[in-house]
Amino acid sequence: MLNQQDDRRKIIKTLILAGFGIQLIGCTTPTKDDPIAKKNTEKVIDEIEQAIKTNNVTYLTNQDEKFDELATYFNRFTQKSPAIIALVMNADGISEAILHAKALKLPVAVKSGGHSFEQFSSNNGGMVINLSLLNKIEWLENNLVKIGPACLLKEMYDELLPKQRILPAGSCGTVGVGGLTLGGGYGFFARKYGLTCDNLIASTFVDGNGKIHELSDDHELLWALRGGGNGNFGVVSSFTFKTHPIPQHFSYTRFKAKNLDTERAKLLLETWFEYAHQLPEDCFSAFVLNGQSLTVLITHFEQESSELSNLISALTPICDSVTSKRNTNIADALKNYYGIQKPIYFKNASAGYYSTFEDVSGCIEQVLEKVVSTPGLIYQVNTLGGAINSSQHGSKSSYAHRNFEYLSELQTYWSEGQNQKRDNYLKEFEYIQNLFYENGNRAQYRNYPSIGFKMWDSAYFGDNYPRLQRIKQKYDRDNTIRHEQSIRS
């Protein structure tokens, strides 16, 4: 733990140096080596320090030793470089730097995991409340579980699943529970039990005004936090869900086909698309296209079905492999799926929602020829449906894509150094999402962001964005927590 009196001063005398200190209380930058500036600036510094005196967050600037560490993402394609970092340990803490960095006149952004594909969650020159001490969980009544921001999915499915107990989650094991929620929330169990949002029955919410809000019921905040709360209106401390019985087994089947050229590859994802949307709420299903190699994965936790074995009937004789296992240990059959635990150079985003084939048939053999004749291109589709398109789910959430049976992604990756490769990658990357806008596929995953996606308001928000903009206004008048695809009070 860092050593808050001696740090805290460091850091104050720092952002006096860099001219913070004339925001906040009306000082001057002090001359170097001028004795009655230095004297100065030990009284501004006296003052500063009792007026932001605190055991509830701690203020860091590159200056410390621990900043690099906690400046670090996921995408390391993305990093930026705040000025300050606000080691925040609660809900008074997240208040007192909101109001802080609002005397400062500097915009917030709010880390949770750290996995925001675009670094939303970091800024260049603003504060970050940074949440990693709040990953704590606490087992309420009735099977309820409240649940830190910070908490990563590994560390949550490791807590619940040997209480027999799950929430539908995603597969990464280092994603923050914080993002996952407030952007929707989708995985193996989604189709069965609802987004992660949709088990969401309380929280406790900071807004952008530094009040802290008990959410529960029907209340706003909760409707735009399920869905559209991804560094909008203000910061999370804490999350209450609802849990399920854990299943009693995990299974899957899983494909593959190799040398693939276009035609082959539209047939095996026309195939799928057929079968894919007809499977059972407990089945989840994801078509992945990696240059000219597939791997089709599905996975299931209740009885076999007529339409699980319809699938597998349909693609067995046109891949060239195909595997399947029973797992009876939740826990380790997860695992699996868990992706790299370090941070990497990548591209990710969303490649749009569908309903059907026909909605990508105008442009998908321009797509698939691209990824087919482009190794290190990734092309996924996944399947939604189920529970997630329930009415009922809707009218309490602004998750604005219920109705849609499929969610795509594009995906590339490098290695430090490659910039000739990364520079390759993004130009085919851009021309793919393109060819899918102009096609007509506008609808977009909040948590698979793009800085290049037009109309990321509507695409993210749909009819909600209006909404979600009067919330702001109210919420967070003067827009301090904000990125580049925030939303607009």
Ligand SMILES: Cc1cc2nc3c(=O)[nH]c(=O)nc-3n(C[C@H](O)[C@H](O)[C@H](O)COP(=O)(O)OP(=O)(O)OC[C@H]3O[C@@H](n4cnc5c(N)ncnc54)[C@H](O)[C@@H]3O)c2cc1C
Second form
Amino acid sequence: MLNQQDDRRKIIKTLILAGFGIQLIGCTTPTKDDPIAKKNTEKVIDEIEQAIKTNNVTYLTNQDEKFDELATYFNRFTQKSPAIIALVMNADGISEAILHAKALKLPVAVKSGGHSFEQFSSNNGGMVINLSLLNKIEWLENNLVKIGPACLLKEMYDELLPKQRILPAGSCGTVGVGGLTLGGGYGFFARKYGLTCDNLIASTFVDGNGKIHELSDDHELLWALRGGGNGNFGVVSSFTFKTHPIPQHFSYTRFKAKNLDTERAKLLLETWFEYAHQLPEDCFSAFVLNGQSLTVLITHFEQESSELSNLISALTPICDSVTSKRNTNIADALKNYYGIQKPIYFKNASAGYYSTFEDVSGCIEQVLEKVVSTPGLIYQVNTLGGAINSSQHGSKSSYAHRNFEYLSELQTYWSEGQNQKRDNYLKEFEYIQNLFYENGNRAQYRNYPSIGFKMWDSAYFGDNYPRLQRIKQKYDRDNTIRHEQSIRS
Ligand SMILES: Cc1cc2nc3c(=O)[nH]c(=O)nc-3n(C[C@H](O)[C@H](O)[C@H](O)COP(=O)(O)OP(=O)(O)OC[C@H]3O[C@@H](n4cnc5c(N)ncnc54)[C@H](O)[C@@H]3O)c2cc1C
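Next up, the form predicted together with the named molecule, please; the one we just looked at was the form predicted on its own.
Expanding to the full complex; the earlier chain stays at the top.
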């Protein structure tokens, strides 16, 4: 990379001449003919060159070999094009990168696992702080575990499960611990042990001014990071979590129903709603309608209960088939849900939090009609509740939606070059988003963002938004850390 220093120097100079960095060096717009501005420009380039040589961070531009690899994200549909990638080694490197972005007046986005639906972990023409080298796991006393933000969920499970411990987290193997935790983080174990962010007890955090903070449990920043931390105030360089004993088994029951029309889909959904919220805390269930085909998944990891049997008994006569399995190897069981691991084209988004079927009854027929008539359009509802809704977690986190029993989402997938299919999906997607919005279903999950959400601030953060804005003002007044839906001070 160092042999490309001349190219890099040219690129940095172009950025500065394009207007970045002027305020820091306190001069008027630099032009080729202005000797003072030219001298100041050279000074900023010298500073950046110096930083390139430290051990804490390496700056890459698209002239560098590794750039494309580091700029690759899970969602190929939302690919962006940053000017500089800062590949950091540690919290000091993050701090240096933030200061240099400020010097260049570049916005900063933060990448851990790169699974943001809208690619809020990248930008066009700005700096991306790439945390991929911060992916280590370290055990502390009392079964606490310190995890780097770019550790992927499968790497986390690979380390914790053989030690007979679990951290409640998501199911997809290549999602990063960083983004998942900072937006909430739910999965199979959340109704028993809370969201991933509810298990966060300490963190190392670099704010938008480059200052490094060691956060303990009751720090206001830790409150903010538990659900409101995605690319808003600064960069987390490590998380400390409590862990829980691994369960003895992980079992599922899976129902299938095919060739559904709107009426049958509605009956199935209403039945599922009626029984699913009664499930004990060790259970999770998802209602997944893909065009005319339905899958209902129910998992549990403790003793079978009457509430679980009630849901199974209610669904059995109205579905086409049912399978179930008990697995005592938890690692093997979770691997079944790791999903696709390489980048794909898709549009996914939260489709509202609900408490009962009545919350959606005003629009659900139109929603289901659209889904059953559009093969490949997926409407999914997941159970929440249990420990997620405990008031104890509520007061300690900015995650705003503790009162709901269900979270729904929309998904569509296509292949490269299928532009007509994509455009059709996007049209139907927006149509359904509008139906829910007009029906009053406006609370949305931060980790399932959509650029199309109206009033996204209250949708994600509810009543916590003003407090989050005050924290933004305190730790990133210049709005250096930002993306399209980051908290505004
Ligand atoms: C296939 C798939 C499956 C999923 N399954 C689940 C699931 O089961 N449960 C669930 O809750 N969610 C799930 N999600 C959503 C997932 O939680 C979010 O997409 C999450 O934000 C991704 O985190 P990441 O680190 O991989 O992404 P990134 O794109 O790297 O980051 C996402 C956001 O967090 C910010 N961020 C990341 N790291 C830091 C940091 N260290 N400091 C400050 N800001 C940071 C980024 O700036 C960006 O705004 C899934 C997503 C996908 C694509």
